[in-house]
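Taking the form predicted on its own, here's one chain by itself in structure tokens.
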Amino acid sequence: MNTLDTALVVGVGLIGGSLAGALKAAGVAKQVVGLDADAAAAATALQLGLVDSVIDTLDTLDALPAQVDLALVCTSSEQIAAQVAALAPKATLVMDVGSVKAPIITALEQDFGGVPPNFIPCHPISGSEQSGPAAAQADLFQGAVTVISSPHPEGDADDLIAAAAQIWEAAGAQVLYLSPAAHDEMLAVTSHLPHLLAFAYMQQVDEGLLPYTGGGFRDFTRIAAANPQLWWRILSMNRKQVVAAAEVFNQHLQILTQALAADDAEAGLAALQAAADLRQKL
């Protein structure tokens, strides 16, 4: 792919700093920019090299050199909408990193005239409990998954597309496609479910239990140590999959106990074998 002369990273927190960091690495763009609401975060981003310079607010973008040839808000899902769309006309092509995605796109339509037809909303399924450009990593998107959603009619945006996957790819992702609403109802299931059930199995844990604890539970409970209004808040936007998903979790919940209960070892051995074999293709 053709060098970008900008790019501009909103958010420099662990995915947008990790980004901008991954950026630099491949050598995407000459120039990396970033802006965090967050004037230490900013700055720390800068100490670290993961950017070339910051800038305050969206409204000095004018005094960049050129327009912004590549705009990634890296921000909270329930920020994106507005950032994408004052970010649209200064910007060649834009992406985000949200979470979630359908409400993403409504909001556009509802709150702000419409989806951009330079917006490619992008997630890349890569992470940690930590946060902050303190704990970026320009390798974090190595061997990851980034999913593409689209919001554009089929043609529309061909190009634009391409080279969001092409900008991915740079990073070390590996990229595939779903629409708006197959993101929100996988990412529930795969990503959202997991962390509601860390965050609610931890309620049951007394402190003077942490001294009994060992792999199997470190394992289990790691996401439950993440930013807790961070995931309010993708819970939240996707409260209706994430609600279907945790329905269907009950259910299989109740088959595991009901067989505990009933000592049924037919029952209960069929359950965990099928979970173990399924776990072991990854």
Contents of the next structure:
Protein chains: 2
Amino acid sequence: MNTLDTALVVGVGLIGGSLAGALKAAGVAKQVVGLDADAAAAATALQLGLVDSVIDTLDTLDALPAQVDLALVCTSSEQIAAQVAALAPKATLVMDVGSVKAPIITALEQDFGGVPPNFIPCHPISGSEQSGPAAAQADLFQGAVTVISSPHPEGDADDLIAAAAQIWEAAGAQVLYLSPAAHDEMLAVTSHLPHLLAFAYMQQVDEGLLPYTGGGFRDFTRIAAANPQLWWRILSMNRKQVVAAAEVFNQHLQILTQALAADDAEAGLAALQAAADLRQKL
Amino acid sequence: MNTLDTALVVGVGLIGGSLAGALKAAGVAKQVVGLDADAAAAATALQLGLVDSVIDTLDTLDALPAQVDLALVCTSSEQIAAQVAALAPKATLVMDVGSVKAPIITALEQDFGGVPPNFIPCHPISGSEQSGPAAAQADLFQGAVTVISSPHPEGDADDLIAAAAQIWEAAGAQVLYLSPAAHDEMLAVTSHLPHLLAFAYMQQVDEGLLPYTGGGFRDFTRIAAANPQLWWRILSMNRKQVVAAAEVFNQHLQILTQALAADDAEAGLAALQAAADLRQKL
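Could I have the structure of this protein in the form predicted together with another copy of the chain, to go alongside the form predicted on its own above?
First the chain shown before, then all remaining chains and molecules of the complex.
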């Protein structure tokens, strides 16, 4: 991969800050510029060396080189479409890191005159319950999977997709490919539903129970400590798929609870064994 | 605490092996003897230095000193009552580590002529999805909580309870006290229900989804890799409390799913915020 001149990272929180740091560590771009509406976050990212310089608003894009090689939109999912539309004319390649994909495509089509041909939607499946640039780690994507969800007709964006894949691989990620719809359906099960379940489970836990918890509880509920605004938006944008996944979950829970209530060891053990066997493949 | 002469650990798996190792490391007993129906597990525990010697069966208890100072029953919950009854006449203090408490008391009362006055029921809230002595760690209880659930009338067993607490503290644990019924009701929520939910959730995951998972999925489902036989027994023995906890969970999940389906951001965000606030207190 040729070294890029300038990469712009919009939103230097946990993911954007980590990605900026990873691009710098891997020498992907000569210059990594950070942009964040939160001046304190931008200052922290600069201070931690995640970015080389910072700008305040998209309006100051004019201060940048006429064309940036790469614009990475790492803001909340509901802001992404507008920012992609604004950045596309100023960048060779635009990528995002949103946790939902189809609604961003739809918003671009319906509200912003179409999907820019140089926009390659991406989703790195990594992160933590923490947020902000202080929690960023340049090695966050090492060993993680990034899904590229191209909405472009087959063949139309091969070079850009290959460039995007190279950038993620330079950051340490393995790249997999899913259509936007398949991405949203699969991630509803593997990521959004576990968050919904952990949030729902915490409703019946009160502070007096916390001393009587161990490592199992700690791990099971870690994702319930995630940013509520961020996660409500993700769940809401992928509402239809998440509600469908919750209904499937509910059926399985009812079957297992009924096996327990009836002391049906055969059915119960078979379900537990299947779960353990599959989980051990991870 | 005076050093004991002999501690007998029955069942040298993950918990028993770790506890044996912790007793040796803390100098609680001059001699730690392991007993396991699985000869390979006993040999592994001996080889790893978790115990000083091993015996084959409870029948060979006659080879031990006339009276052991401490007998620790670290076998599956459904075996504990019989083993406690068999060991009580041979030991000064008998403790178990079962994940459920009231059913063991009931079994002793109904099937074994009563609760031995020298039996102090205990539950260390620690462990992992692994099992067997090869996974044992002498520091497994450092920073963990152990619940002592005495069924004895108040005042009757104070010295034995104090001795039990000292042993757990020597192993690094913090000791808390709950009645057997309160223990089973609280642990149904903090431990047994999360296992049930993780096992139920895994029913809708297939192998093709595993590549599209990240750290959130990994932590949320870790407990679904636990030993199925062991966990079906725990769930089954605490059936009534676990089914009740699952019903409460189901109500919260329905409320949250309905808020999502209706795009009721106010209700949804409030629930997520409450969950995150509480989880961050851990």
